[in-house]
Every structure is written in C-alpha cells, then in structure tokens.
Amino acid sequence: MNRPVITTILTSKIEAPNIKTITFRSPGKVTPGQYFMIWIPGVDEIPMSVSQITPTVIGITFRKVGDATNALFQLQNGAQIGIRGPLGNGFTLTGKHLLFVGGGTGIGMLTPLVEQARKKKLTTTVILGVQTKEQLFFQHRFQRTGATVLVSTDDGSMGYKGFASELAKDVLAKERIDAVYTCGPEQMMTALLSLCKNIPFQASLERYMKCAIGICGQCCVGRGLRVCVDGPIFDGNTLKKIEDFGSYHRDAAGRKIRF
C-alpha cells in the first residue's frame, strides 16, 4: 500500500542559516540520488533527497522554505516522522575524472555520490555554489574524501565570484572531464547542460510531488515523464527534449511558474 513507516529522528544538526540535516533509521539499499517522502504528522508529506547513506541510517538536508519544511526544521531528536522510500532512480558513475556541481541545498544530495566516487578512487572535482559564504555547508566533508573542492559565491565573499556554472565553464576548459553531475537551481543546471556538448551529463530535477508512485501526474515533465518514478535523475539527452527544463515548473494547483 506504500504507506508511511513511522521512524524517529536520531540526530538534528543546523548546517547553515535555515539549513538543517536530520537522520533516521532506514534499513535497505539506498542509491545516491534517490529520495524519501517525508511525512510531518498534521502538516504535509514532501520529497527529500538523501544526503547521508549508511547501511542503517539515512540523512536528509533541507532549507526552511514553506509550512512543511518549517515544521520539520522545528523537530528535535526523538520526534517521530513518517517515511516512504527510497524512491526514484539514482545517479550512475561513469568515467575516470568527474565534475560535480552543487548549488544551494543541492549540495547535500551530491555528497553521497562524491563519497561513492572517491571510494572507487575516481578523480573528482566538486564545485559548491552559494549566494554568500554563510550559506556554505559540507565543504569539509567533501574535502575529507580527497576531492578537489572549489567554491563559488554570488557576492564574492568566498572563492570564485560568480555563478557555479561560470566556474564550471573554466574547469571544463582546463580539464578533461569525463562526466558531469549536478543538483541545484534549474537555471544553473540548464547552463551546465549547454556546456556539455559531448560530455555525459546527469542532473536531479525537483518538481511538486503528491503520490510519488507515478499515478497523479503532478510531477510530469516533457512528454509524459514523471519525476517521481522516471527520475529524479535524468541524463543530458533526455533533458534536452524536456521543453520545461529551465523554463518553468508547476505549483500545487498545476499552474506554470516561470523560473
């Protein structure tokens, strides 16, 4: 019946202003890029990408942006939530020198993938893009893997001054990159896709989800693709055929919202 399983929040940590990581028990295999539907009792159920993977404990990292995330942010260790998952597909690593580009809270869900790449001893370059240095998180976690970590800030308060996609353009011009992986603002990912002419590309899409099992159609993109089950990870060839990628998404009522 795909009903939520009740679990307990084990740890709760503020990573940056309005950004928090919580962990909970979830036995079974989880692939980087997959997500869980998180039910906050009495409030709502929302999709959350995985930012930490161990054999028995899963972490999610999120920003306060609405009623559900505000309520989840307030919960402390020992509070109970409902989970469904893991859901959707995950990333597939390919090549020897990989570039990862995370923007905003998209940084979180790339972390398990980078850790997996480093365990396979792949050469790994990571770009972390935020508006200002106060919003940066997980930098040291990436560095501990041995990855090359570059930071871009919109205001120049740390690292490269400018957008993560602009810094990625410089890296792609100087390095031979075999594949690019990204999660973050959709306009950033659209810009990255335009740079990857002949480079394999994978991105995580975010859309409003209700059922998360492919029935309601709320998260459809392009010509009948459902982000909840056909994604959230899509390759570059597929994304080039999705006319709404980088252009608009839909709200809870199905209205088009331009990026």
Second form
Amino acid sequence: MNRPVITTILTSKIEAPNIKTITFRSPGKVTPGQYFMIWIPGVDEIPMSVSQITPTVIGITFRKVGDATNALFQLQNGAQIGIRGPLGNGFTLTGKHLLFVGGGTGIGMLTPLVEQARKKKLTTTVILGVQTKEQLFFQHRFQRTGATVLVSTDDGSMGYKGFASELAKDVLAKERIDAVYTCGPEQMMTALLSLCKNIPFQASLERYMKCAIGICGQCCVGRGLRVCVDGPIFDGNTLKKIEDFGSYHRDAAGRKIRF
Amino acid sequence: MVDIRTTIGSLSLQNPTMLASGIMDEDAGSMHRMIDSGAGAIVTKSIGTHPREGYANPTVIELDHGLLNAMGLPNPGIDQYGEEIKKIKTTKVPLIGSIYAADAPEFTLLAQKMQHYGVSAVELNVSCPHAKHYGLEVGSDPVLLHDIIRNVKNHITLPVFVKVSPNIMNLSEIVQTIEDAGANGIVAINTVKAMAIDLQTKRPILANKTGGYSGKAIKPIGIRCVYDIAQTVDIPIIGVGGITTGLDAIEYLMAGASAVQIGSAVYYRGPEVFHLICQEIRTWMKKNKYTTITEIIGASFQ
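Starting from the form predicted on its own shown above, please give the structure in the form predicted in complex with its partner chain.
Following is the full complex, with the preceding chain placed first.
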C-alpha cells in the first residue's frame, strides 16, 4: 500500500557539517539506487535514496537544504517518521572493472552499490568529489570495501584539485573501465556521460517529486519518463535523449529552472 | 468489425478514453507519452493565471480502494504552460485545456489564451474539492457559474466543457444551469472530498488534511451522477471516476457518457492503460455483437 508507514529513527550520526545519516528498520528487500519517501509529520514528505542496506536496517544520508531536511535533521533517535517504499528501479551492475563517481551528498547513495560490487569481487574505483575536505564523508566506508578510493576537491584542500569529472577523465584514459555509475550535481553527470561514449553508464536523477507513484507528472523528464517510477536510475542511452538532463528541472509549480 | 470512435459534440475522438486532468500532464513530454499510450484525447492539468506551487507533501496516498490526493492546483501559470501546449503536435488526438479561476473575467482570459495556444476545447474546473476560493466553491454557486460560462462562451469559439463535483446536493440544478448557460458538455465527476488519518501520529496524512478520493471506490458514485445528468440535460457527458477496465468504461457509456476520462488507473495499470481499456472495450463489443460506440451510449435508458 503506497502510503506512509510510521517507523522510528534507530540511530543518527553526523557525517560532516550539515550532513547526517539516520537509520530505520528495513521493510524488506531494498536494491542500491532505490529510494524512500520520508514523511516528517506536519512538515513535508521528501524522496531520499538509501545509503545503507543491511538485512535489518536501512539508512539515508542527507544534507540540510530546506524546511524538510532541516526538520529531519533536528529529529532524535526514537522520533517517529513515515516511510513509503522502497520505490524506484535501482542500479544494475555489469562488467568487471567499474568506476563510481559521487559528487556532494550523491556520495551517500553510491555506498551500498560499491559494497555490493565488492561483494561480487568486482574491481572497483571510486571517485568522491566535494568542494572542500570538510564536506567529505564515507571515505572510510568505501576504503573498507577494498575499493580504490580517489578524492577530488574544488579547492585542492584534499586529493585532486578540480572537478570529479576531470579526475574521472584521467581514470578513464588510464584504466579499462567496463561501466560508470554516478550520482551528484547534474552538470557533473552530463560531463561524465560525454566522456563515456560507448561505456555503459547509469546515473541517479533528482527531481521535485509529489506523488512518487507515477501519475502526477511533476518529476517527468524527456518524453514522459517518470523519475519516481521509471527512474531514478537511467542509463546513458536514455539520458542522451532527455533534453532536460543537465539543462533544467522544475519547481513545485512546474516552472522550469535552469541548472 | 468494431468501431470505437466517438464524438463529444463537434469533437471527434479515435477512441473514448481521455486522459483526465492532473495526470501526467506536467509538460509536453508527459502528454506526448500519454498520446503514445493510446489516449483518445488529452486534458491538461488545471491552469490558472499565475504560478501556484500547490500543497506540501504528502499530496497523494493510496488507500484500500482508491487514491486520495490534495495537490492544491500546482501549475506554472498560463503563460509558461502555453509553451508546453504549443509543443504538442497531434492531429488526431484533441487537446483540451483545463482552467481554474475564481470569477468570470479570469476564466475568460484563461480560455482566450488556451484558444490562442491551439487547444481543441476548454474544460472549466469548477469542482476541485480542496482549493480555497476555486473549484467546488465556484461550481456549487449557480449564479456565479452561469456568469462564468456565459462570459467564456461569448469570448471563444471552442467547445466549453464543465467538470462537476459529486460533493454537491444541487447537482440537477447545477447541470441545468450549465446547459442553459450554453456549455457544450459536462464532465462528471471530479474527486470525492475525503480524509485519511494516521492512527499512530493521530494526524490527517495529507498535508492539506482533506483531499479528493478517486479510483475504484468512487465508480458507483460517478455512474449515478452521469445517469442523473443524462436525464436532466441534452448536451454530451464525459464520464470519469474509477474507470480501470474496459467494462468500467462501458458502464459509464451505458449510463449516458459519450466518452470517459482515466486518471488513477494510470497508477493501477501503468501508462498503457489506454490501449488496454480500448482493447477490452473492443473485445466486449465483439462478444456482445455491438459494432459502434453509439449503440452503447445511454443504453441503460432503453
């Protein structure tokens, strides 16, 4: 039944300034890349991709950006939230040497996918892109999986100085990469897609969502592709045909907002 | 050979399934997908004079026998939405512009703009159950409604359809008013005003608290309204409310509808619901030896 089910926050942890992970009991099988609608009663209901998947517990990691995330950030362990999900399609792993590129809070939702790839003994290179080193999180979680972890910062305070997509260009030139997985700012993802040419590519899209069940049209991109149910993960061939990708999104009223 | 084409006054449809307002009509791309999916006509989301964000989430939840929503008439305003309408290229699938406003001058302005953008008809939303000053508040007032329809009719040449609410006690008076004022068709019904409360938090789940109920549960309510309206007026009726299968559509046709609109079933059966319902209508007609939709429309009165 597609309506919020009340659950309690089991744990909460500050990962970086304004970035927090909360966990709740798993309602069943969840695939990396899927998301939940999180209801903060009296405030709002917002989509959140999962950043932690165990047989019993699900985690989401988010940054304070607006009223809903601010309210969620304030909630303590034991607080009641509503969850609806898991929703959306999730990633599919293909190939032997995979490159994962996470930008900003997009890093969070790639974590369970990298963990899954390492469990399958796939060779895994991860690029974590942030503006400055204080914003970095989950670096050790990635390292623990045995993945090769590279960091880029816009200001050069840690690792490669520059954009994650530029670092990815170097990796793609040196290594034989079978597939690329990404979540982060859309312009970073469009830059990556243009580098990938024939390499299989999957990206997680973020759009303002309302119904999250594929009827209201709010999150549609391209020719009626619904990010909430046809996505949020789209492959490179599909994204190349979506004129919105990297170009604009829509606000709650449906007005186009350029990135 | 079975022919499922139908007409709503001067409007010709390849099949009787129309996309209901507020469903997959955010932009040209989403409406194109519904055209690809076999809809016989497309109704846009309800558009006002200015951008409106609508309510906070939750805006839509699933209940045991239907969907409950309070979107709050979100829309980018007529000028920006006009760009989406202009992008829609279709010759065989009429596009109907749904508009909402509080009074006759605003409705008229919106209708004129819709006509300018190239729609084939306008649908006046005077039945939204959860938006202050709009919708139901307009549609339950016969004097105001008459004034709005007269003004719109005087200023555009397109057919004007009026979408009515089941949440009124004076439905016969209202539909008589709509016909007298010169409207070309009646769309019945909009959603049924309703609420759901979460037991653990003791809160209404929708951010707006009340919303409109749609889906299977409201079909008998819609059937009754269409049946009553068909006995009251002579203008065409478009049936809507809980249509999920071809048999549901046929029931509405028998009650007196010339075409039907589909909304919640896009959730229950996916965007391909239009193709599926048309196929189910054809199969039923073949089996029961009907060759045209006209034979079914109003059949319950014989």
